[in-house]
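Quick heads-up: it's one chain on its own, the form predicted alone, in structure tokens.
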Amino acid sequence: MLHCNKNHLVVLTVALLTASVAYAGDSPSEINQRIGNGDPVAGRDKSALCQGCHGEDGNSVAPTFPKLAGQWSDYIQKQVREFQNGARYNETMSDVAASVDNFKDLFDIAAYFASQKQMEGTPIAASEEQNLYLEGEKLFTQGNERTGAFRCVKCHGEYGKGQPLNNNLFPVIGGQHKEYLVKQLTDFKTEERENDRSGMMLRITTRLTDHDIEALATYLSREPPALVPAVASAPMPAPTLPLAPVVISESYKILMEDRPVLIEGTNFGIGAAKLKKTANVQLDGVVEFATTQPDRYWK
């Protein structure tokens, strides 16, 4: 929440938003949230036969491979547990999962690679994808009423970047491989994969159809595009009002009194510096209002 006096609210929402921000997730206090128990330091060196597929930083090159930087230790723990009891298969990752023998090679093999910068999203290679990257962020944000897909940021957080305050029942999916994605979310479907918890993922895939797979996978793998959506609509005339939804009771009134603002609503996510997308659309309308009142405000 926002609290400042009104002569000095364009500057401050200016400088909001033009501050540079790290990735929603790396704070120091949600990094330490990730690593849990382990020791990341020695994690290094017992993570080595993992680096082969996984990198050296958890950003793996191919696609088959998940990246796990960044991901929950508790997660990374639990996936290769179920490995060595048969819960999943995979050729590879079965026998290496068989060679950690010992808890806490695995605990300190886990914080390694929580503790790294989260894994990040590839840029949009093609026009064409802009519309696909659209459609997966409005199913992630919103689900569909229509087919009863839920929506995933619920579990996952915004812009798939897990939830805080040690939420590690649910993986940080963002930014993963877009090919990695579409391979776990069918394998959910087709039930060829079963370790997800209470069947939740089975009962979610099956509300989405192969597009949906891959619009989703492609929003959460790619960065967000500089120019959308890929066809252009015809210019909306500019408003004379603040653009709603402004959270502001009574906006004009209240802006234009001798009195602080309190601007409810405009929020920094959960341990970030990065300002939350309705935040942006707040600020905005008070710009909107100030060039406006360029006597008031631009002195």
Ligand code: HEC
Second form
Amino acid sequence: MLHCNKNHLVVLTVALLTASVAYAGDSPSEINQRIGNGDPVAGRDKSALCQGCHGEDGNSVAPTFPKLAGQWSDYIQKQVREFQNGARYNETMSDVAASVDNFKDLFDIAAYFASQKQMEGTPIAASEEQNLYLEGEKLFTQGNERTGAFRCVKCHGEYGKGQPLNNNLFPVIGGQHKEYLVKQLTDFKTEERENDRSGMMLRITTRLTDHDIEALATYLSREPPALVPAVASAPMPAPTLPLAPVVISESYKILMEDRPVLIEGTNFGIGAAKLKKTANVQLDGVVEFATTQPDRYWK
Ligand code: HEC
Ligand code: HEC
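Can you give me the structure for the form predicted in complex with the ligand, which would complement the form predicted alone we have just seen?
Full complex below, order starting with the chain above.
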């Protein structure tokens, strides 16, 4: 009974602490899950020192100080403990970590930052960033088959906002500072930072060039297009698919002959030579399939 009330209290306090719910990741149940076993209200006072660098609400101003707002408390605790025991080292942070000398304080401090409205990126700064953003988005969501770069989204969730279920040691990285992200990815790659379990991030970053890192950090530190009106309202580029199946099959000829694809339904508008959108969707499926079969079908 007492337990039940306490849980209610936590949810309520969290609702009060977070000014507005802007992200899917900020629903009360998700915030509650992020908080873990600490007390966010006690953590607010206990984290006064931390707030000096990481920001009052966990959104630091200096781009070399990571944002902690809406980060998983388990991940925050792990990092602080590792700064303490030397598994992760940073001149500034390692000294400060030593000042947190008991678990209860660490749980509460971590819970406080975890309870905050999740970190958000800044708008795309200059037009030249748009291409970098798109490159980064592609790498993040699809990886790169040629270099063997693995898809980040698998572990870090959509937009790097973390996985809602049971993956609380995969940090939230979407909305983080660009400079900080570049530094961490580079640190993993050069083995300056080695506290990732089984070298997960080392294996991933060795497949990334400096340019890839720049692109990924741009993507992760900028607002998703849906939140950037200028980008969101730009017209979608016209599909580059050719008009008729005959032309399409030129590159995928062997594929089509080998495995004929039946596109059902009426795919042309009345009196029009242009394929309907619904047909494009199906053709996209064909194209996607073909690109996964480079050895067999690709010329
Ligand atoms: C003087 C500035 C400063 C203060 C005060 C400070 N930090 Fe940090 N913190 C840093 C810097 C700089 C880093 C980034 C280290 C790096 O580049 O690897 C960092 C990193 C971290 C990280 C890792 C974040 C991540 O995304 O991996 C955590 C967690 C953290 N700090 C928690 C705390 C807590 C808790 C306190 C208070 C007890 C605190 N910090 C106080 C400067 C500070
Ligand atoms: C197999 C799972 C996995 C994949 C795939 C993965 N990561 Fe990670 N990543 C992790 C884990 C686990 C950590 C936390 C390491 C630790 O405990 O310190 C991490 C940490 C990070 C950090 C440091 C976060 C911080 O706050 O300091 C960044 C940045 C990052 N990953 C970016 C990426 C990018 C970019 C990709 C894709 C190129 C990627 N990750 C792919 C598992 C993964």
